[in-house]
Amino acid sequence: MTTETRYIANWGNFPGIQAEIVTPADRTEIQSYVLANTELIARGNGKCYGDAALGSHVLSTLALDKILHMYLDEGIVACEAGVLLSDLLNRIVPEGWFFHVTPGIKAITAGGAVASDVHGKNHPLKGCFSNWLISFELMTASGDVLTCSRAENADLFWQTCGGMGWTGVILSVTFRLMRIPSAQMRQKTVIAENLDEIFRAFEDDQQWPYAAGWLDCTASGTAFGRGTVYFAEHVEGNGAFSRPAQKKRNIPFFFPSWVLNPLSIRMHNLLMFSRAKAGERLVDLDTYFYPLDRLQNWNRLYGRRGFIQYQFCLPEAHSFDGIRRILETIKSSPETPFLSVLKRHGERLPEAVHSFPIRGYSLALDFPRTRTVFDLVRRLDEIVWGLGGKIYLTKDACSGPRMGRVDPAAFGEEKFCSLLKRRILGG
């Protein structure tokens, strides 16, 4: 067991906190660990954004890297906590098998897959990662060693999904696969020249099972909430499941916090839409699933100060007009999103009570962080409350106690506790 204590932050930069890491080897290590302190937290590779995976006292899964079995005659992998979701598709790509939920990054690690309940492009056809999860391993409190599954202590399984890791410290992590016919995707791009035409092309094309959206929150006028739309599907390749080698670029240190400003937005949003080219083309699957991979580090671009990523989920009734009414508060202020993205979700299973999407839209927004954005944000957080709608805890920072719609004093174990969880509570 190493233990150092150091200065972290998740991947937002903010908040940061003095903490004791303590990286175990193995299970008993881990129990040894959990029995001996009062508090603590357990943390994967730290790319949530906010703080949900920060405490005084901080179990580190990252030595949990084992891939345990692969089952691929049945689309079935078993894998240490640790594992990271990139060195997962090193191994199973080749074998025609993708995750049938991902996130837009890639390093994150499986048990953060779980506590996060980590949902990707395609929620209306496949739901979130619990949707494909078979069971999972959890030290409790105790140091106990649980077996979750729908079946098997299923209402620890289900407030361990999504559960921001306040149950216990996940071990090892099951899930179903999904086949696939190559490693290459048929992307189609539609530009939208404003709000109506973005939802109007999430509407009319369902039959896509992957889309994301692009906002320019920039944009005023006739051109307001302009963007471009992405909708892909798997396609046929002759089994080729190659993934051609990604060309990376790294920002090798923090940005100086005046290069994020509001002109240098407005003109990289004027620049993003203007080179966007409607039509279908064949991308592969790091293209169009893992964009921001490319580019490494990317959050040093908004520099020390780091920044605040608000990611919020609206019932369908009022996805449109809620929006519409967010980004007009945007325009209002000071603030101005470096990156923003919109999704839209289906229904939800009933038992995943802490998954984040809810039927509608959801919109992530960037913003550099400045004295002034929390001001924004609690201005955010009435009218998202007000129309029914949620934030998502794995990527907050300052939002108000209520806006994740969840009590963690309802469920799970006092020992497990981070800096979200003393928020929420108001601690």
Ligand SMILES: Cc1cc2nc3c(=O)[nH]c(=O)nc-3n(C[C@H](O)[C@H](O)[C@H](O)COP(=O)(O)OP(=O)(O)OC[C@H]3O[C@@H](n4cnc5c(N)ncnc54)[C@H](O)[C@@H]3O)c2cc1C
Given for the second form:
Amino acid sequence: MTTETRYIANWGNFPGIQAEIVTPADRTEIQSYVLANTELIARGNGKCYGDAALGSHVLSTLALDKILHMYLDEGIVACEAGVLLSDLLNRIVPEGWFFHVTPGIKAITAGGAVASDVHGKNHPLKGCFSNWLISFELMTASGDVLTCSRAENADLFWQTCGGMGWTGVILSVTFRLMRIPSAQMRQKTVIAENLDEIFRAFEDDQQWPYAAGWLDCTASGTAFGRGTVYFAEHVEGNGAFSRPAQKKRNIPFFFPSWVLNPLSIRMHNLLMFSRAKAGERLVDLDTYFYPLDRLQNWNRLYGRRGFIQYQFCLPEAHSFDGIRRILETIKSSPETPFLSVLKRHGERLPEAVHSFPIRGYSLALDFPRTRTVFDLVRRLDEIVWGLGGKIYLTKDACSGPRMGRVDPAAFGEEKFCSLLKRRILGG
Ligand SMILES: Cc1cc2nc3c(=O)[nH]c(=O)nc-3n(C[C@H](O)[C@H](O)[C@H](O)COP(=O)(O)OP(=O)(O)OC[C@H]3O[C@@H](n4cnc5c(N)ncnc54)[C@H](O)[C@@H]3O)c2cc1C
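Output the structure of the form predicted together with the named molecule; the preceding block shows the form predicted alone.
All chains and molecules follow, beginning with the one already shown.
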């Protein structure tokens, strides 16, 4: 087991903490650490944004990196919790398989996918990661290892899906895969000149299994809420399951904080909108699902001050008006979001009580961390709460404690505690 004490932060680079980070090599070492400490939190690859995978004592699962079984006839994979989705992709895509549900980044662990119960661009059709989860092994505070599934320790199974690591340490994960005809996608780009058109595009084009929109939050007047929607479906592609190597660029150092300012952000959004081309084209799987992976360490664009992502979901009946109000509130504030992603969501499994999406729309907004952004977050929280919405805890860094609509105290477990949990509990 390696132990180090250093400053860590998640993807948003805010907040950060000086922490003891241990990386146990196996479950015996995990057990000794769990038993020896009164407080700790499991960490995957730190790709949540805010304070979820942070605490004074952090247990990294990255050494749990073995793929245990690939039952490819049935499309089932079992792996240790620290295996990255990117490593799994390298094994499953050449065999004609893909994930039913994938987030917009592949450098996350299987344990992190369960603990946040991640969703993708196909939520109305496929739900969250838990929809396809068969079972996992969980080490609880007593050091015991429990197998959890819909039939065995079912309460703990559902508490852990989206439970942000508060039930214990996930050791291994078994889940279902989906057959694909090739590694190619047909992508249709729709350019929407305003908010009304962008919602209409989502509603009209529901036959596409995947959809995600980008909003230009800086546009105003008749262009208010303009953006682009990217629909896609898997297609036959000359039987090819090979994935072209992504041309990757890297942000090698933290940019000075002044680089992203309201003017440069407006220019960036203008450029993105004017460059978008309507129509259909073939793209490879990585280009559609993981476009941001092409720019490594893009979080450094925001400088050392970091950024916060505010991702909220509103019930269907309030989505259009609510998002309009949110955009107006942002426009009346000194803050300017650099990137914003709109998704449609369907029903969630009734048992998946901690999953983020509710039937409606979610919008994810990335703001440079300025001194005044917290005031804006408070105003956005009020709107979202008042409309019956919620925020995504895995992105959260500074929202009000009720905003995730989850009570960590109800987990009845004190040992597994992150900064996020402490903040929600008011500690
Ligand atoms: C560019 C980008 C795009 C993203 N797009 C999406 C998206 O489209 N949809 C979506 O749903 N999410 C998205 N995310 C968020 C990301 O998928 C989740 O935050 C995911 O949980 C990160 O996994 P991780 O392995 O890095 O876990 P970490 O960030 O290390 O931890 C996340 C949470 O999981 C817990 N955890 C991790 N491993 C374990 C374990 N073994 N046992 C118990 N608890 C554990 C941690 O305590 C923490 O609460 C995105 C993130 C980025 C950076």
